[in-house]
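Just one chain follows, in the form predicted on its own, and it is written as structure tokens.
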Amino acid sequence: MAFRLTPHERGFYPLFTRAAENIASAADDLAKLVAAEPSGRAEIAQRVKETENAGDSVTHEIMVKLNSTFVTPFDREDIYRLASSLDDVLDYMEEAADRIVLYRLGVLPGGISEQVEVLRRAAAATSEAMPRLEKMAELQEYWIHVNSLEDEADAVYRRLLGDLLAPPDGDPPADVLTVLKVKEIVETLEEAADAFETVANTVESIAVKEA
């Protein structure tokens, strides 16, 4: 850890991890949602959706905070990046919950479940590697999870768009309409795994520096 001569505002710490929780909620919420009944999944779309609003005010506390601290506990730069990158997780389930509701869909493909599950621990890992943040303790192991899993969301996303756009020999072709609605919210979702990989490197960057 550096050292400082100059106390910094450590009040970023507990926001950061508020919004990693609410992530993790919403995670679990997600998968929920997409083994649900298509009736059930509105009420459980809408929890989602007041998790996001949650994680919206901790984003603007923390922005707040930023923009009215003299004495930051890392770069500025870093602090609004992971920020804003724990808020696009959640924007990006949140959407993916939403059009899963919206587009009335059906039967979700099997991958779509994949998925959700590769975001539910990313979630998990995040939620739980927050907290160590503010002592820069056992985060390597986080952020080589969080990228390991956001190869194998890659290879789900690349699967996925082979059985939707080409579908095996024997399978029968989906209406086109179907394709481009199960494709958005594919591709809504493989944002989300991105935008977790980008808070893990967030975070590797924030260690490195402090280190």
Second form
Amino acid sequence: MAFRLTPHERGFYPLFTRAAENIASAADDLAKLVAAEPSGRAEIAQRVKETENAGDSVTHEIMVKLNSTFVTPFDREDIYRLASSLDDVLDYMEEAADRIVLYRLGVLPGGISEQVEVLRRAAAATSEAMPRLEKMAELQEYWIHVNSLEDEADAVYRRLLGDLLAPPDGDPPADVLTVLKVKEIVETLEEAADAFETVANTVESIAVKEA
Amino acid sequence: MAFRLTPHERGFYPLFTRAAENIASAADDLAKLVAAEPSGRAEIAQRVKETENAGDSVTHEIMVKLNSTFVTPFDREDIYRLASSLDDVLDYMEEAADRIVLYRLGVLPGGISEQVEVLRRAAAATSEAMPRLEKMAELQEYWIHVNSLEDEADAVYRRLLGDLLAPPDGDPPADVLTVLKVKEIVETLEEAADAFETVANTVESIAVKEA
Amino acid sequence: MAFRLTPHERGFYPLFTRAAENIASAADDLAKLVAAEPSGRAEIAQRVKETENAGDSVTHEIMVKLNSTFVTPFDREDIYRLASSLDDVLDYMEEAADRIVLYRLGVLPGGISEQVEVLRRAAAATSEAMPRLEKMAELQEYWIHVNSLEDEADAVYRRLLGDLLAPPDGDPPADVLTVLKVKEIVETLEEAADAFETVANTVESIAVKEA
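Form predicted on its own done; form predicted in complex with a further copy of the same chain now:
Below: every chain and molecule of the assembly, starting with the one above.
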């Protein structure tokens, strides 16, 4: 007890867990969105937007707590960076959902579902890892797992972009405006995958310092 | 006096103020550029280029001072990051101005003026905040303000890109090469808005440490 | 000897040197790739891929050593950042090589060879600088040199993109899908140039702290 200067210290952990739960919920909705009929997309995208707003509130709570807490469980800057990178993941997901609706696309290429499926798995891994942050337990498996998911996302992304710009023999080329729209969405989803890796790298660098 | 090891310490503040003043001046020119006739653009873009060169000199002065100063007013790394992010803002603005000329575009979509107007306001806010860095006064309003301007810039950016790629019913679609050119400019301006947010986040993280 | 807590400490330097040598080797192959006939590209791209795999192993070795070393030659975070940014350079080079093959492009615009030539020089400068990291010798010339190469790369990149989107009078415009493909490659090479600058900036910030 002598070393516990403030009860606030441990309050960061539930907030990181909530941030990751929001991400997992948005990833589930994103999977529903890309599987839905075009007419049903707007409603699901609206739900992703609301989850992103909830995520912004959690980020804000973390920042306020950071301003009012004297002793933090790990470096202030790492708390800041972890909160920001979790926030980025949700931002990219919401941006992808918004663009799918905004660009009024018809059928999406199948590769987009694959991208979203990898995001869903990265979200689940992140959501399971956050509650272990307090005890710094089994985090290495988490970041190795997310790094390998990012490799997988990258492979899907490259193939998808290749097929889009240089359709395999026999496929008719899409019209160029459609190519541009799909390319934007595919790139935004890839940015979400990269952002998961940044979260994992931040956790890794926290763990390295604590070791 | 006993605690003042070197008179250099305070010399950083006027440099950050000058960096922000250059940004405000470039933002004003950018507003003139997007309002000008195509034939008058090159001359204004040249002025933005000169302001960017002046900005590079200020960045260089900050880095040299950082190398030769023993006691800095805040973390060396934060000085480095603040100087770099101010430099980035000006780089993106110059890049946008250069592209508008280089791509020989005719009339620009109205949304581009809106983007530039938000940049102008972010530049004014940054320019007013920098002189308050020394006393760490009223900085929270500044970063909240810039964050909300970035939200505004983001909304304009999304709408602009949506209208460009999926023109509202009734509008004739632009030819695809024009779409690509406008998209590049719109994205570069959005990067400038993001860079303002990075400046604000850096100031926030300095203030958090000092608190 | 009293101050040498562990013999591992110096083991980081050869790893950074190896990372930079891999980059130099990939840059040489990339130059061969853009000079080769389309039919000979896949084989060279495969070699770049293998070099990138070798680079990943070096990055991994650095991270493992970071986890198991008590006293590091400079800040843990800087070691982490230097390793990551060297890794990024090689990633972008491999991505560019992969895209040139994947998009099945015919003759490449001449400007792409210029971009790769600048990368080759940045790679050589980086490869020569890494062995000097241990003695912190002549590093300033290195980072000034790389920063000026990045300026050069930026100028080539802008001209190339300008010619692509707004062909000089008299040139026939490329078809838009080809424009998109070339644009992706040109942008990826520019990202490699930026990543070299990040490596140089990281070295600069290490040197600033050590000074």
